[in-house]
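Presented as structure tokens, the chain that follows is alone, the form predicted on its own.
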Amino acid sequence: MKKTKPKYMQIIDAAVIVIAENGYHQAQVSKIAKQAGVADGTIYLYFKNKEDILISLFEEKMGSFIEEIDQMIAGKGTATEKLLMMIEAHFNLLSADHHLAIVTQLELRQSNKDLRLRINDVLKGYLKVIDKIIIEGKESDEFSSDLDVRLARQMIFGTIDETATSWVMNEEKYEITKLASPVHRLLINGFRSR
């Protein structure tokens, strides 16, 4: 119910900016409230604490991203093409939102173990999308029939994630969107010679 209220997303969007600019540990609730243009107490009508804001932020942003990817690839093209669309969408999302890129690639990783476990729960939806693409590729003979789905998923997610983290760590000095095709090629073809 609270999620449908306009101030909820206002606070989420403000939290992305404040956490990106100050770091999670220095991002006080009062700074988030100021950025959102609400009173400090209003935050607690929607969230239990700062940790709840961070988890909610990730749930909202990742949840809408997963929905977008699912709609984008539904019934379109081959598994290979769907994998490219997913990589492009991932890099486009981060490229379009500097603050979100910092929060997802850096700040979420500095959280405590309990928080990381909750973040991993949110990531499961994204990993399921990757699994669907891999399974479809195996069934259509685009991918090797003996491909280990779990290992392939880890390689795909790990490669995309590390490419994005490296881009953020290098202060976004190059266009990450231009790396989608080379990353896709690497994942599809591996290191074999042609």
Second form
Protein chains: 4
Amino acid sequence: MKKTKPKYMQIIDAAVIVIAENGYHQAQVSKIAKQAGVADGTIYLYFKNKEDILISLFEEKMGSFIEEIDQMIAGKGTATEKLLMMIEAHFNLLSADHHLAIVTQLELRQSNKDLRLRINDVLKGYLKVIDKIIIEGKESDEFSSDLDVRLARQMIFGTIDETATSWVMNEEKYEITKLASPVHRLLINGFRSR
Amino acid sequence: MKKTKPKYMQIIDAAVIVIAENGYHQAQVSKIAKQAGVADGTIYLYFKNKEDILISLFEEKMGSFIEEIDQMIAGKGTATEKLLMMIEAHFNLLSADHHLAIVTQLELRQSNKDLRLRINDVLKGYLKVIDKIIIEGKESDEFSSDLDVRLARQMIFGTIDETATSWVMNEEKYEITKLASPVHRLLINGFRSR
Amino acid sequence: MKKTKPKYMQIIDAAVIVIAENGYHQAQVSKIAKQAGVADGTIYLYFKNKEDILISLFEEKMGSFIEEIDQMIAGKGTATEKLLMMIEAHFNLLSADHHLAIVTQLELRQSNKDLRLRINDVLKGYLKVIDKIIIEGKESDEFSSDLDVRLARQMIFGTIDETATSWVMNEEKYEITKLASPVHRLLINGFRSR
Amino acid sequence: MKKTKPKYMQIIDAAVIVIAENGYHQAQVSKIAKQAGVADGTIYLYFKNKEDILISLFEEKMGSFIEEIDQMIAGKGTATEKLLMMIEAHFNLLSADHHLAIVTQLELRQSNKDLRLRINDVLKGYLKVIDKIIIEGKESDEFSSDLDVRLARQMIFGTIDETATSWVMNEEKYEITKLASPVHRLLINGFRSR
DNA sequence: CATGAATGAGGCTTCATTCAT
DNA sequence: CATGAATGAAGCCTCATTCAT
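Now show me the form predicted together with the DNA, since the one above was the form predicted on its own.
Starting with the chain above, the whole complex follows.
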């Protein structure tokens, strides 16, 4: 509904820019409104409150990304190949959108516990995709049959996330996209049945 | 110096409890003072400002932990064994101190960028310990000679951190200490030369 | 700009009253807001901070006074007559506004060095007006040709200021406006060429 | 009594230095104590409270100055000569003690109304000396018989004070002692019977 | 739909003073 | 006499949200 109105995405995109350039705690509603070219009050016609902007931001940006991933890896290829595709897609996304990388890896983590719980809800979709790959890998005997799915998922997500955060913190001095393959190899090595 | 005065640690311990029980943004100085059993102003005889309490908290708790780890793994054992000791020590620390686990895994991450940079300085000591183990493992041929140290470090740290955060977020429903061994095995599998 | 908005002067007038009645150090922002009939936060829509209220107060009240004086004495009359007009205008201003007299002669002097420097900037305009009169008097030979302008200025300003301060400190028990003429005579006697 | 103890003057001298170098509002009791080489608490063995230090400071420094003046001008000379001696003594005092000049002309004026009233009590002794000179001058017919004593006193004090304050504000760039004679001449011109 | 002026709660920090040693 | 660690009251300012226009 609201989401089809042009100002909805306009405000979210403004929020990404403002947060990336000013930091989470300096991203006042009035600043986002000015960046979006609307009045402060207009924000509240599209979002319940400030937290709602941030949740929606994460849902729109990461939610659509997760769906893409899900479709991208549907059917074709082995679990090993799918994992590579996923990591590559993840690193490509961050590499392509400088502002979004800063916001998701650094700034949004400063949000309070409530907001982080809501963000985790969105991430659960991502974790499910990871779980699907792991289970598929175990069934196809690519991965060890006694591989603990939760641990493997935490390893994959933790490694990708830490790699991405380090890269952003180092001011993106190197090409993160080139890390997809070696990261993938390390993970697969750990999971492989032998 | 300051650190030998009993009130210094008294205030830090109070801060851990107050932050864990009320959350980062609800941890007012007055609350910490009351918990420590001192007057508000007394805090400022031992700490420059509120941020200084939090930095000191992290330095005292994690800094000493890192030193312990460093000494614990000095000399004895293979890199593989040392990595296990480190993971066990990390999980034991969090498991033994419920409040500290919440503070370091969840609450302190809400701090602003300045504080997080200072926290990262402390963590660098931890990352150095990890690096030492990795390099030792490569030299002893336990780990693959073409293992990228930075990637391996990010994999180790990311996996441990994500495992710990998930555990805290799940309200510590399971024994995280039991995860040390399987986490270790997964990591070693990934690094092993073959 | 701001200055045309009614609340701007409303807040400044409130500040004069609150400072006069409570003293400089007891003039909290919340008290000024209440006196002005606005919320505390509204103050900060019109002033950068508390100091800005006080500077603006002085600029508005004295600044406009100085401009008035400047225009009043433009052209018409001798230097001697102009000096009288100036002294009368000054005493009339204080006499007409009890609160303002207290604020400018007693309370605002308690401000810190920064604020006092800003206040001095405003006063420089007044000193320039005085200087103009002195120079004119010297040129017209009303005043001695070897009269030191700086000294004469300090004598005029010092005498007026001390007279006013004494009057306020004596709780305005006598009519200060009646002092304009004798003060003027004394000063002119001192300056006269003979 | 207390005043004969060496630490009494030690603390007052420390206060002058601390206030001159840090400003009135940055002259904390602890800073004065450190400068005096005593413990904070020791201050309160010699002074009732902080205000008492400042009043005592003014009493000791200006009080003794006023007594000196009073004796210096006793008997000898005309009123005109006495006025010159007084102005010279005043300017010499400020010129000889840089710190004291800053404290009395700039910093102590920031004190609250109560303290300033107490300071005025001390100054009354000075004003009495001035009054004596004026009355003597009127009786000897040096000054006009219809000279208003209060106005003349305010003129003398206001001029001296403004001259001194301007000199301190201009960072004492010129020799204030050289101004005694011309200031004196201007005042005498104003008062002279003719 | 859109505006933007107005609201008002809430917390970190300073520093004069005390008093047990 | 002297110390100095401890006290605790008190205020400026920010910014998410509302609502009259």
